[in-house]
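We begin with a single chain expressed as structure tokens, specifically the form predicted on its own.
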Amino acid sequence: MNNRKIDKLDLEILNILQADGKVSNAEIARKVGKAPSAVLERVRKLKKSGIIEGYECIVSHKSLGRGLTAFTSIRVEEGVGATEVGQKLAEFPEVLEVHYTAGRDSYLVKVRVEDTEALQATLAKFGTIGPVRDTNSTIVLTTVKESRVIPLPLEND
């Protein structure tokens, strides 16, 4: 758990980086009105404390032939709090997200594949994991919003 106190400058830096992860340190410094060395030190501390977890390149899934997105609820027979099945689900390359959930089903999994045949094959692979008892998939028709940006206030309240 992170105990680092986040101030207004940290929030400004985080908002800038979330909007453009490739922005230069000098550009961040210009936008926040601080020296590049001070901004660099802030970013290093945000990384070290785990507030900044990393940077990634967002690739168009459709341009790579992965046009079908599905969310699959998975019911398993494993002890409460056990996530071994989730670890196995996460190993499949077509699985983008695995969430251990409360309720009737144990996991909610986001899958990106080529088509319904590929989804069927993926679900069959899920079925080879011993404790998996049932799956229920919802196919996405249109994605209205998809983001990993965490809304941050401009001021720390």
The other form holds:
Protein chains: 2
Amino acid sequence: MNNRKIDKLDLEILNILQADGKVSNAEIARKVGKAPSAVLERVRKLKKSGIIEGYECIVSHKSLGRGLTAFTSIRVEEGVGATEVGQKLAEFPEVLEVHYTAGRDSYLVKVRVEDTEALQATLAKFGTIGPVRDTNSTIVLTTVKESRVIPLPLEND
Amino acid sequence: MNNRKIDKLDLEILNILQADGKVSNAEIARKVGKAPSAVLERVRKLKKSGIIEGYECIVSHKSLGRGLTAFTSIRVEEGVGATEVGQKLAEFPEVLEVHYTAGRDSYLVKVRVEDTEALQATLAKFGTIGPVRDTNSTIVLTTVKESRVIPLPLEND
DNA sequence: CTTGAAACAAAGCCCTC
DNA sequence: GAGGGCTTTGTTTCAAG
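Since the one above is the form predicted on its own, can you give the form predicted together with another copy of the chain too?
First the chain shown before, then all remaining chains and molecules of the complex.
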């Protein structure tokens, strides 16, 4: 979590990488008009400082029997133990996201499973976690957009 | 969207790629005990058939002034035009996900912005979309897990 | 940040099974 | 059809300026 100074060239590189995580350093170098070794050094520093968190291969969940996405709001017993609940929720492989949210003490999790039957099984597992009071699921019918690309300001900070 | 037959070797390759989107074909080949050219051919077919959707570079939003994540439920006028609303929502760069959900006619969107002020501005923009009735936002305090890695069954289909 | 050199990987071809 | 081995091209990586 090092807070390095990010300049315009870093932002350019990050934008190119966000558009396609598989571009080679050589091609980034061509696009920004610098030598490949210079770009390599930048990318390495961005990775080391935690600004680049990693690279993910996006696999089609529909093609692989995980066609059902649901968002489940989970109310937990107020007070202590809330953090551990989040950790336990994160351990389920079918739970892709775990967010602790404001408002009433609750988590919002994104679940990706095969069908409604599997969702029911997952919700039942949630119920076995101690401080979990109740759950409220919203089934996704169509996903129009799903990305992690964040807009980067192209001026300096 | 070709429905090819996925065998165990494909699943192994996908698991390795999901764990690290930047591994080289050569290293995958070493791990699965096959020649690099064979793995390359598999990966290409997986990409072509849509099972591999792409590769994303994950950039730390906190490091780059997008520290606020919110989930906003958007009720829309029932009936026609619902799809266009989803498309319009997806055009906002700060809107990372757009899901059309069951229940009442509504979208669930994930928004990533700088602060609450920016969230307010985004919500105001949502309001200018014709069929949008009202919005309901949940602020994320802590994100415990955020991934797109789906668990792959290691037996054949 | 650039250059140049060496190690490595990608991608195409041809061969075998 | 699918994988193994080879070759060429391009990329990564390091050292030195």
